[in-house]
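First, one chain by itself in structure tokens, the form predicted on its own.
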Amino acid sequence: MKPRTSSPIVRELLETGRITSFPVIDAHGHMGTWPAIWFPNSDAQQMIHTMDRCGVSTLVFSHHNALQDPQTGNETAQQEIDRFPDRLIGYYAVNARYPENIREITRNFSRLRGFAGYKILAAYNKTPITLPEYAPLWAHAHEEKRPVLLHTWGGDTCAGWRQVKEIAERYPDARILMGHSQYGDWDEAISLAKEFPNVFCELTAAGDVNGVVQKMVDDGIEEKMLFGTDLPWFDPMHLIGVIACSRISDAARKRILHDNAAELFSRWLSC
């Protein structure tokens, strides 16, 4: 018996096990092993197999190793982007504890292949995004309208809503992606996305909380929401199902799963 629903997207997902009418774009991924946890499918080839199974065409990622060792970790990410240029786009991971790396890469970013912008794991590294060491990065992202993916969480003093607000005001052309959407501080995240054209809510983990996706859409920020999974941490099918089953329109579903990221990463997408 075919599922009874008025949504073509939901019906397609239920009947075929994936969305095929448009490509899903994952705006928040990683790669490789991570201490104290085992991932069954964490290398590039395995992750692309997972993406194929779930109907995800493109992953924008930072390598786990780069989050602690920017030099060697980003080199590994470059190798994988070169292997799969039609499936992978990079965030160059930076850490203010290595300011010379930030200064060098912002001067030479054009030499990279397939990197769209930057990734900052501020809370883990205890380096607020407002530190002067990050200023060259923000200036570069502002000048070239590049995305910067942040790890954001409710109550964080390194990349919380107050720090994001300060950066958004100072660098209005930098595309600021709030990874996890200030988890728990939903109203503040929504307010930032509504106030600043350059601030976006990325849904990794946030979508796990019942009603958050619908709340964001109801509050009018469907054009500022991005699908993301932290792959290989979470299976993409879970959040695809969450978005499909949320009480939102098909237009909003497609915006979140494809359109918003397609616009944001249009310069680096191969299709």
The other form holds:
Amino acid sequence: MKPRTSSPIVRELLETGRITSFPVIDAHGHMGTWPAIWFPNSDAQQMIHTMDRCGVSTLVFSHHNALQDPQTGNETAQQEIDRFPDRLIGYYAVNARYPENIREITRNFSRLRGFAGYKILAAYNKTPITLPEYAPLWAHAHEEKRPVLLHTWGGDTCAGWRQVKEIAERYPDARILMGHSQYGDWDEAISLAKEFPNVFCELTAAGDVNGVVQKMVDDGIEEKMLFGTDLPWFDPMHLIGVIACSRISDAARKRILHDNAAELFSRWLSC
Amino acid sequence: MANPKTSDVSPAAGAFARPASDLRLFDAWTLVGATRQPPLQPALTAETLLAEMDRCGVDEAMVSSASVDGASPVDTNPALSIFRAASERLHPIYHILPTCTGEIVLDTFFDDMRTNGVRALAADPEAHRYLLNGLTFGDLFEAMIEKRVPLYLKSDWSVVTAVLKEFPELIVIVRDLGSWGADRFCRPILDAFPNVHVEISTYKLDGGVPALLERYGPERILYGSGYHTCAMGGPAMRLRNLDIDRDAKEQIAHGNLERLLREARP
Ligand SMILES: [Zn+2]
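Given the form predicted on its own, state the structure of the form predicted in complex with the partner chain.
Shown next: the complete complex, the earlier chain at its head.
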């Protein structure tokens, strides 16, 4: 049966198979293979096909290879951004265990094309985001108001809410995107997003948990929530469906699926 | 607010399969009831579950007790009768226990299932501390094979494999495949055991279902949501908008589960 809804957004989604009144922006993606999983659609062309199917105009991503090997992996990301400059925006992936790479890229970020900011997979690298090795990155993101996407998870001591709080206080102009919204530590994530204008909750995986989207909106952070999929991991239509069927307003749906990211990435979307 | 440079998405929606907005959905896996660590919005009553189904456009649902983490199936199985009584749209799943302790007596167990409209069973060997093997469950599993009653198993792949090696004719529904993709685990099992089905609530892998479909056909893929732990709206919208043909979508959405329940004769 059809969902019981009065939402024009949900109705157009049901009738056309995607939201047609505005493009969805995906603030958290990757690309390429990953050791622990088989992906049917992991190259740029396949991912863009998925984005087309789901009404996603733009994906902000870090290449999986760059999370392992920043030097060559980010170069691969650059090649794909150059191939699809109107669909892909990059996060330059860094790891404190390659400090020279961080020093070099923060000095020469302008040589990159289509990269908005950085990505840190701190828990996997076992490198807290507060390490001095990351300081040039935070200073650069702060100076140029750039986004930094973090992999954040409840209980994590590398990019948990305590570390994010410390960084948010120290670098108030760096845009800190809590990937997965401190999964499980929902109250702490919401508090940070409320307290700090520069902290955002990104919903990959987190949004799939029953009630999380509604709780965040009810708690007043709809302007700080971002749609994300980890593509090529998750079919974007899954989280779009969660947001469509959550007990929130259409205005909130549009904020999460488009407006917040459009504001955050406006410099890269319009250049 | 800046305008995104890509204000339109190409190619046109017509390049993909039509969305199935009126798809009949029969959810193969929902959870209800109190637990030690409740989710943000637990479904404690049939009314809560039914309201969520209406909002997400889900017609019917299999209902399993979430309370089995801290309560015995001796108590949680009968407690599900409230849900069945509340609506014909809800279909209870009982949890099994070994017969050796007398907590389950085979004849009365199947009588009870018939009386209460139960056509599928689930096992939770971790919570209920038993070995899921022929030594413990031979009598029950032989009866389930004869009666074609399906058994839900969590995607603990070594347990699933061991059970199927001993009871290849058992009808198994592997639930909660997980968001890390499951193909390297589930494909050899699907290849070897034709009675195995997969419930895809947490199998969100982009392109995953179309790939399974291509290899195995739609008959062994079951739509499920994992509600009340997981949001119900996600899997439903994902399936409605998959780029696959309508017949396959119908089978995954409700046809396969309806066939399994029809064939079960507890
Ligand atoms: Zn990620």
